[in-house]
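The chain below stands alone, shown as structure tokens; this is the form predicted on its own.
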Amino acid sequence: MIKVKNVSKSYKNKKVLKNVSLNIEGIYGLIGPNGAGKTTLMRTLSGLISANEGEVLIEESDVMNSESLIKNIRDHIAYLPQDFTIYPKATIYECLNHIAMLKGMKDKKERMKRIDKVLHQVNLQDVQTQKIHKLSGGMRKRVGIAQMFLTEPSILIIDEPTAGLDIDERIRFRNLLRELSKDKTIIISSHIVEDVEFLCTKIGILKNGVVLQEGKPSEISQFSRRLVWEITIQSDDLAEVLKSHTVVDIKQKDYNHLDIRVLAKNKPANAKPLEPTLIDGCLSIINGWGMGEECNGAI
């Protein structure tokens, strides 16, 4: 369990995080619109930047309420930014070897042994002589995971883990994260709700630096109960529906008709109710709808 307690962060006169408190465990997903503060929070948790206020507790030990303690947690926490493009002209092995030396691994034999182990962990041992700039997006993500494992981190922090990946790479990378999560805490930020739904055991929703809600995916989805509807329209009426409703999904019913999934406080004409999903719940919370007053502000 990682306890984030009243963490705030400001840049100049702008407060990016505002008294953020979370209880992080398992595979934890951070969701929110652009500018919500997700990346700033992840960089704070990873020790790359310090918070102005608040603290982070790991297993009941205060590790981040002062800058002097950040160095002590870097061997336990590993961070992978959204776009990992370090040393583009180096080979995979050269890249990992250099990072390992920067991490303080001075013994060459031990360093080679560790690099070989992480290459096998992420299934890159057969392509270790390829240069970084020639790799696919999925393979670059794997190099990023490999460099995280050069130490023995117990917490992995990954920003937009499947952004820019094709469908096959996304599935492979999601499966890799599930495999890695057996003995680690993983924190991810993603705009792709399917990834969060597949991976995460718990979710925190941020907006404008404030925590709106936290809970299991099944709990989050229930914030949109009695707000999700399906209406069938003629294809020519789609533009008007997009103007007047919060449209979540569109499916072609037949040549002339569409089935539209919408969020609405009041039942639209000729609509039928639907069971809520995670994306319905997230949208309801972000928009301030659902379950009475609970969604109208921070928890």
Ligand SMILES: Nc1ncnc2c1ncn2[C@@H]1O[C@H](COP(=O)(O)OP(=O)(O)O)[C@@H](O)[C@H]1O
Given for the second form:
Amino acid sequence: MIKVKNVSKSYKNKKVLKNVSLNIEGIYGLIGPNGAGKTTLMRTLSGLISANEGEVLIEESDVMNSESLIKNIRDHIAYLPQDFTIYPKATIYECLNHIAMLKGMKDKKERMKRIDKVLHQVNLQDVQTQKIHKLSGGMRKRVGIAQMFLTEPSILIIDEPTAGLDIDERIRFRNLLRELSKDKTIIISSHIVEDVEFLCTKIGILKNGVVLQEGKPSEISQFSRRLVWEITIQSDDLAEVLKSHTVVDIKQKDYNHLDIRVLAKNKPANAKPLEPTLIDGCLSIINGWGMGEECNGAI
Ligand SMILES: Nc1ncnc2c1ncn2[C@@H]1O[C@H](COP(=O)(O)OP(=O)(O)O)[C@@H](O)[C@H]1O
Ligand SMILES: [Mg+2]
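Compare with the form predicted on its own: the form predicted together with this ligand:
Complete assembly follows, chain above in first position.
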């Protein structure tokens, strides 16, 4: 369990994290629009930057306020930045070997054994002699994951893991994370709810540096209870509906009709109520709707 308590961070005069408190456990999804402060929070958690106020407790140890502990804890934390780029002209193997040396793995035999193991874990063993700049986005992400596992971290912090991946790669990457997540705390940030929906056991929603809500996916979904509707419209009316409604999804019903999933406090005319999903819940919270009084106040 990682407890984030009243963490604030400013860049110059701009406060980008405002009294952030979270209880992070399991596979944790940090959701929020661009600029919400997700990356800043992740960099703070991984010890790359320090907050101005507040504390981060890992298994009840105060990380932010103890230098020696930070060193110790850092050995257990692996961070994968969103824009992970490494030596483009080196091969996958050379990269991992170099990073392993930087991580202090001096014994060559042991290092080779470890690299071999992580290459298998991320299924890159057959392409280990390929150069980084020749890899697809998905393969490059897998190299990023592989380097996290060179040590044996118990906490993985992964910023926007599926950004820039195509659909196939996203699904494969999600499955890989699920496989590797056993007995670990994983924090994943995303501005795309679908990316965390099938993976995360708990979710925190951040907007403008403020935590709007935290809970299990099923609890988050409930914030959109009685707010989700389906209306069927003529295809020609779409532009009008997009202007006047919060549209979550659009499906072609038949030749000239569309089924539109909308969020609305009051039942639109001829609307059919729908079961809320995590996306509906997140959008309701981010828009300041739903049953949470706090979220209304925070926006
Ligand atoms: N190094 C920095 N210097 C100044 N402002 C920054 C810096 N890093 C981030 N910010 C600002 O902090 C806010 C939060 O950014 P970030 O943590 O990257 O959000 P997210 O990852 O949710 O998109 C943004 O307004 C961004 O412009
Ligand atoms: Mg970011």
